[in-house]
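As structure tokens, one chain now follows by itself in the form predicted alone.
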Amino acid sequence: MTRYVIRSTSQSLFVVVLVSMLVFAIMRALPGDPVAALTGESVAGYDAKQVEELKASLGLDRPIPVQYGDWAWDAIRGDFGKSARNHLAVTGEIRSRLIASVQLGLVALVLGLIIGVAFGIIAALRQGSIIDTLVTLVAMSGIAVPTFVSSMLLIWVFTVELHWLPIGGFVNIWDDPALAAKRLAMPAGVLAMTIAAPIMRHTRSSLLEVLRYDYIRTARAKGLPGHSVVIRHALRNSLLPVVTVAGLRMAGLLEGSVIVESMFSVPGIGRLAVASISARDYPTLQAIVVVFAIITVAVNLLVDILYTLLDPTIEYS
């Protein structure tokens, strides 16, 4: 297991490096003035000598591999440069925005897992009933409806019509838990549904398959209570495919947060990515993509490790 973790971690680091190289090359290949992209200032009005001096001060006169090496070395030390929008340190901006994104993501993840697994179990145990049909319809709707549509629907119902929830903003949970819950309710609900919907379907189908196994029939024949058979015997073995889906959706939270944070004015890293694209703030956008890549490969590695906890018979060579 230790060898597998070390090898997987090395592969994950290689993926992150590859992504950073690709993003760095794309940013340099985009049309436009590289000086303006890195500093937010146009070179209009500068003579040729001043432009060359400015590029030399930014290191843009050196070969691309050398520029990447300098940037990567600074990034390893936690320095992603300065934003072209406001000339603030990119690392500081990302760190401050991650506070909101992490809180939103954790609330959405917990809600999504609880709702998805619970209703998936109920649907499997009530196969063919009205409850099963309703759960299936909800799951299909959660998969099919885009996040921006469900966001607008929640805003219309709970803010415009009922006046129950504020339309957006963010408050730290430790500052005012009640207000934070109100402001996180709608964005976390939208993201939670993107997690819960596929988990409902996979929990239902996986549990139905496991419940047909011989050892489940044997457990029931021995007189074990129904809840004990489901929770202690069937559920654990049916969670392997659910863990895979949950891991993919955890990484998908980053993708969904870009839209949801913009819709609900949450000052998170997703909203920062949108602002960076609009302002052509390449240093910030480049750092955000690398951070997204690190989180994605870390989640995938965590899912692989969870497999062994759920099923000790799995061995990694």
Contents of the next structure:
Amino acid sequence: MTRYVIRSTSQSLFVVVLVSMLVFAIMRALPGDPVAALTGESVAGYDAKQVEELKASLGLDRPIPVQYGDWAWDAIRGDFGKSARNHLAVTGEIRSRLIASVQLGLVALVLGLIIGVAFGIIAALRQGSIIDTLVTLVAMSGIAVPTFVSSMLLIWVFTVELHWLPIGGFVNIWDDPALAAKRLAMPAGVLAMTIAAPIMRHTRSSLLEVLRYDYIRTARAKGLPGHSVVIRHALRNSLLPVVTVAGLRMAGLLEGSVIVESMFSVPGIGRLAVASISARDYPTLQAIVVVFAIITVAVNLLVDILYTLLDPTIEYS
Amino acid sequence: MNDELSLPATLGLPVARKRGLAGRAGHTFRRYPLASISACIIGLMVLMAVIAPVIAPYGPTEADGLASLNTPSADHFFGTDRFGRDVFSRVIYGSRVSLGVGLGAVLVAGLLGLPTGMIGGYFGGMVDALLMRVTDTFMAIPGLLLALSLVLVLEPSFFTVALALGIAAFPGYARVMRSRVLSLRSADFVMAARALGAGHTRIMLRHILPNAIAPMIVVASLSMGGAVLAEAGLSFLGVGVRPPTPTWGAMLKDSFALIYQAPWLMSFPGAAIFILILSLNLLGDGLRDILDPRQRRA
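Previous: the form predicted alone; requested now: the form predicted together with the partner chain:
Then the entire complex follows, led off by the chain already shown.
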């Protein structure tokens, strides 16, 4: 077990290093002058000597591997350089936007898991019923509707027509829970749906499969009440694959946050990503991509390890 | 009982009825109604994209300054946008980008993913470990952000968007291909081919590939839905195929800015995206049931 954990952790670290190399390579391959890409300033007015000096001051005259090593070493210590948009430290900007993103993401994740698992169970227990059909339909639609389309629909209904929910701004949950709930309802709802839809389908199919096993029949034959069989015996085993799906949805959640945060004006990291795209702020974008990749890898590693702990039949080799 | 001898018939077992083409189509339709309807919808959309100039009443960029933001009418079935362009025509032309980029992305992902998965799964060992870490790397970056960064490097156009989305999607292809190859690698017919002296290339291309293609078709159908979604997302963020080329994502972006004045504008491109992605996903699910019954899911 320890060996398995060590091996998968080192593999994940290797992947993170590869991601950072890839991202660095992409940013160095950008069209146009690297000075402009790094500082956001044009070098048009400078003569050749000044450009060389500027490059030397940014370290751009050194070989690419050395530049990468330098950048990576700084990044490990938490320094992602300066934003090309406003020359502030990128790390500080990301940190200041962490609260909004984390609160939105966690609310969406919890909401999505609860809705997904609950309706997945209901659909499986009432297989073939109207509820089952409805759940399947909603899940299929939830996967096919782009987040920006569902966001627009919600904004149209609840903001434009009904004037119930405001869009824009962010209120810390701990400061004013009621107002925060109003602000978070739509963006968190949209993101929760992206998680709930696939979780519903997998919970349903996985539970249906487990319910056919002999040990469930044994439990029923022993005279255990139906809900006890489902909760204590079936659910435990059927939720294992769901854990993996939840982990895999993490990348989708981060991706969704990019669009949802900018549509609902949530001052989070996703919105920062969109702002840095339109401002061609590559150092910030680079840092966000690396941070998102690290989160994705870490969550999947955690799911992997959790899985082996939860499922005793898995071999660790 | 005439010319043909049939074992089930002689044994008195029920004989499989012979069906004509129409009969077989009807049978498939009854067994997989959702997938069949989806296939028809996708077919109609492809047709719509191909003959767009014939069915669109206006040009995609034909602007009428006097007819800005008209509500749907007999002249303009879906109304007009801010510049007085016919939304109905633009939705029709927009299908070209969605379907074209989606198809292009699937091709790119296949060209990258199939060899990667095949070589990794077939040779195993260090080669496999290295290739899988590379696919892990591309998988670790959220697809939309990876595609976005690549498009920024390559400058947005029809081909670069397709290329970027293909690169973002290829790990999925490589993974499925690899797992399929792993299970086929030691199959009897592969052993037989090897014993007969077939080379690695021949075994991979002639013996393993044909047996691994069915799950890949499922992956292609499902991932095309993802590519269409991502293309719309890129256009929505303003980093997709450049305007004035009509794309559903960019139309939604424009209508979001006008959500107070013209809320109906978003419904047409929104519905188009939804219908196309839903159809692709349902077709993929149906194909999985048809081609790969062992992997059947809900």
